[in-house]
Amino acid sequence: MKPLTPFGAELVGFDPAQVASVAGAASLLKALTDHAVLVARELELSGAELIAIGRALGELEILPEPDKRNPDHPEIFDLTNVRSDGQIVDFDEPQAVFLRGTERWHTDSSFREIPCLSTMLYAVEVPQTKGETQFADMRAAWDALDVEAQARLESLKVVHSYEFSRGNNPGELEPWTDEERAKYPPATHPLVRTHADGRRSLYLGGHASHIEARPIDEGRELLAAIVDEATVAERVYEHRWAAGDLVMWDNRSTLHRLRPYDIANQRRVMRRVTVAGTERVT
């Protein structure tokens, strides 16, 4: 295992087959919890193999946006700007609008009552330039706050909403139906998350709509200010993708975002699985 800067680790010689054992899965989960971001390179993974790595850590989520689910494996979320006909999407097409929405700092599935544990993203095709993914360490962000700032934040609760974040995407999308709204209602979580090892981290991001019991605009301004301070460069690892890379991250303790690229001209094909969580945020 090789450390990354400023946090995370590269899994040198990673063998996906070893994860299938109980010991292998436990070792991967420990590494993920300790380092928050794990990188494995030069892999050739089928959809079934990617799903098997994810399932070693737990059940897999089936995500909203059914049109983006892999046709052969619904557990896989196809994050791609390439249509099923092989053509690149237009800049204002709904698929491109959704992808550009991921350029905001966020943590996956925080809109659920029990948010996810981890996301695994596998690169099939990558742009010639740009399209990196950045990760920010929310444990380090919490540790960097002074005692007074920690005291002001630790009692706050935040309302997370998929409808809110979807509505903030930079373009036109079909409005949500009442059925979708009922299926994915908002969830409320503490702003400060306490982990099993006793460490604490900030828990917010693009799905965070507002702070409970505060005026909405005031709460959103505070959340934006916290994100700006939490994601300063010294707490950010930027991953420059190559085809065959597999990046796994702990959504409980990180934020991440896509960096902009020429979405209407350069192909980017990524396959994602999301490991469901098993506990509420405390």
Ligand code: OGA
Given for the second form:
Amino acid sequence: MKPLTPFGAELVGFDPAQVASVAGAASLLKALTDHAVLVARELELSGAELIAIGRALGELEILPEPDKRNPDHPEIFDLTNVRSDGQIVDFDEPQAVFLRGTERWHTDSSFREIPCLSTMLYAVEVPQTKGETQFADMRAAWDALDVEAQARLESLKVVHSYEFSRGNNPGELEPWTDEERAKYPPATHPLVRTHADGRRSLYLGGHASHIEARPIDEGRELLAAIVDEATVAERVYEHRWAAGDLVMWDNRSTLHRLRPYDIANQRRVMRRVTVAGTERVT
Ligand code: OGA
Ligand code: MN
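Right, and the form predicted in complex with ligand OGA of this protein, after the form predicted alone?
Below: every chain and molecule of the assembly, starting with the one above.
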């Protein structure tokens, strides 16, 4: 394992078959928990292989807005500016609006009562330049706060909502139906998480709507200020993609975002599986 800067690790010589055994899965989970971002390179993964790597760590989530691109594998979601007809999307169509939404710092599926553990993203096609993914370490962000700031934040609870973050996406999307709203109600989580190893981290990002029992605007301002401070460059690993890269990250302890690229001309096809969590956030 080769450390990345300022955090994360590269799994040199990663063999997807290794994770099939109980011991292999346990060591992947330990590496993920310790390093928070894991990078493997030069892979050639089928959909079934990507799913198998995800399944080594748990059940897989199905996203709220299903991707019809992989009909045999509903667990796979392609984040891509290429439509199923092979053409690049128009700037304002829902697929592009959704993608540009991932340019905000966020942690995946925090709108769920039991949010996900990990996201695994496999690069199929990458732009010639730009389109990096950045990761910020929310354990380091917590550790960097002084004791008074930690005490102010420790007891706060944050309301996370998919309807809120979807509405914040940069463009027009169909309003949500009552059925969708009922399926994905907001979830409330502590702002400060405590992990099994005793470390603590900040838990917020794009789906975080406001702070419970505080005026909405005041909560939003505070959340935005915390994200700004938590994501300063010294806590950010930036991944520059090559086709064949697999990046697996721990959504419990990091935020991530897509950096802009020439979405109108450069193809970017990223294949994702999301490993569900098993317990409520504490
Ligand atoms: C994701 C995500 C960012 C990217 O897969 O959850 O936010 O760089 N991706 O594609
Ligand atoms: Mn994401």
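Since the model is a prediction, treat every value here as computed from it, not as a measurement. Residues that one form lacks are left out of the comparison. Numbering follows the first chain given and starts at 1. Between two forms, the rigid core is the largest collection of C-alphas that superpose within 1.5 Å.
The rigid-core fit between these two forms yields exactly one 3+ residue run with every Cα displaced by 2 Å or more: 67-70.
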